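Taking the form predicted alone, here's one chain by itself in structure tokens.
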Amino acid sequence: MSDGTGLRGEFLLDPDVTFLNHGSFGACPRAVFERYQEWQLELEREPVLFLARRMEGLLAEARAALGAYVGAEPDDLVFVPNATSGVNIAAWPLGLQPGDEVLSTDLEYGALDLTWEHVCGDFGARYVRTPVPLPIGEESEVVETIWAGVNDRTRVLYLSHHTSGTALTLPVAELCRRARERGIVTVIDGAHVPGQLPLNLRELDPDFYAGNCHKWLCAPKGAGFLYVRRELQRSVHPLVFSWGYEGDDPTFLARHEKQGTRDPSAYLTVPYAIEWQEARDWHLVRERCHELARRAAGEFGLTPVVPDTRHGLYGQMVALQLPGDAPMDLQERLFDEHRIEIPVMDRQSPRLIRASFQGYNDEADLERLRAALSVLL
């Protein structure tokens, strides 16, 4: 069943609130939610049985149900607990030198640009981040404004899949390609793309990428993957130093999957909410998701960032810029006077209201924002 009505009676979310915000932390299913439990009673029934015999083994049953899905090698992926994690573990083997520069935009991820500008403090290096002008143009017009940011100072290209505050889909296998070509270093945010967008991270090439499974794949909060090109695994160490140091040599996946105590649960979670979305036709899900969002960009009196002709640069969440006198307080209200959960980047200039489409949004909830926003703006 791929319908809004049907589905939502299968998320735990609060019935009483229109939710248009999956893409800040994702929803939890509730058969997801209670095969995430299980694992967690598993492991408390016995947990040396659990964690000092078996955990290795569940992992790599997981790895390789994540990797069919995003179209790796299995031992070439490693859990973490969100993309930002996976990111901070790819920034620091980077050699960089006083004088290098990271190359990004001024799209990305909040809470990454502080971790790119500490990371380059410490190594004297610069975070350089490429203004892309807004509403977006053609691909091609993006791939030559990031690029032309590139000198013989960029040792790294940084870039989000999808955007999170814009809700764009950059174009990362071009730039990729690109950096590729020139020996520059290339790392991706893909917090939005598992379960929103097609991914296939042979054909996509990067040296690093970092997705969250427990945004629109719909696992448990805690489960996240980092990949890691083959022959720069050997630098590449945890944010945690632990047992998977023992021993003369020891690997990738050993020193990022030894840490000291943890629950693995949501890790091990994941290859359900890949089964639970295919048993409900998802790609038919994202569609309709997909179409709600061009509605929303197209029918609400608000300038969308990416123009209506051009949709197929958004999946599910669409970022509408706000009219210059549009109320400080849009998104207490929407949520205090009409109960709708939906987020107001005020960082950007002007400002954005991102709406989120999941499986359990249907065309009421589309027509619920359209009534508020009238009220509002």
Ligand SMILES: Cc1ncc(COP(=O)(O)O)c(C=O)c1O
Contents of the next structure:
Amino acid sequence: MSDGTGLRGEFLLDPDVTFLNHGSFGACPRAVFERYQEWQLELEREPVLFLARRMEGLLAEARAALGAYVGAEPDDLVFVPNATSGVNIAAWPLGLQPGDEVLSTDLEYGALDLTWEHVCGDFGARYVRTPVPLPIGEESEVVETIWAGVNDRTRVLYLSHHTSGTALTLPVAELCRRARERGIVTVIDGAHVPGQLPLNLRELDPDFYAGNCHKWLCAPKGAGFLYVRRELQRSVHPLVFSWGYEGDDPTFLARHEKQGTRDPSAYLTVPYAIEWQEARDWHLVRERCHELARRAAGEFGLTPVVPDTRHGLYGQMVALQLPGDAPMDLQERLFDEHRIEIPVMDRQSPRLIRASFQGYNDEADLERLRAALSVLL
Ligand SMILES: Cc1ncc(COP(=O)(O)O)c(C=O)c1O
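Next up, the form predicted in complex with the named molecule. The previous block was the form predicted alone.
To see the whole picture, the full complex is given below, headed by that same chain.
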């Protein structure tokens, strides 16, 4: 396994920046990015051959590799540009009625809160955000806190598998199981999961699961996917209607794969991103990064949202509560004065600072953050 110093040279990141924000948009290794550009060059050499004749087969191969990686049948997955698109595609066809409720938490990604508020608003339904107290409790407490929000009007359970600003792994397996027993549809946002946490969709068994490959799997930007349980696929439509609707009984795959002229190169690079990580024993890289997150949680004198004992509830990121007198422009000052890229989350109170650790990070990055925070806080 390469250490952080060895792996850093394999990424395209600016060497002058201490990059502790893999969580926002990921970062792509040079070799993976070059494979992406090779696909683009191949497309441009003969666009008709590539897009009209080869694309369907190439996408099927890419879906096969992704399906093997996430534990799903390849034909139950479609590529989408990002998890946001996946959740939007899932949200519209649910057939919500006036008075129905979509149950969620107050830890969700803000843009997708907006999606649900909009969808629920259009159908006269209600988006219910159950508060999850922080620092987070035991897994079983979290399950009960969220499940307590279920009532006779609950039609949909929408949860992040791994949350955005708070960087917590929610116990979605148990909640999906309970929801299925009760006939509640599950929509899971796995934007941060592929590449960071093990994922087996057959075991998890959600109705919808939207994931990103461009975050922790380090694929090029614009590579996400949506899994849809087979029985529901007939009623699920892409956000763009196009040639995929030709004929009497257009398939789920055709409807989603034909949406006007698009560059599929990011999708086609996903198998190589998987191979690239596997060739570098990525499970060990993840463990090393988790250890850096654990140290940030324990050693900075800031209260983490996840107590140190709850190992299963966080991965390569950790969110720490900022003191009330922390500068309002802390994120800008960390960047301008210390060249550290790290997000400060304003949606929670107290505010949070979220440190991400990816293969290119090492102990020296942890120390730079520690030194900068001791100056600025
Ligand atoms: C939990 C969660 N869901 C969804 C997203 C959106 O990801 P994307 O912009 O790739 O759709 C993010 C982005 O950070 C996220 O943290």
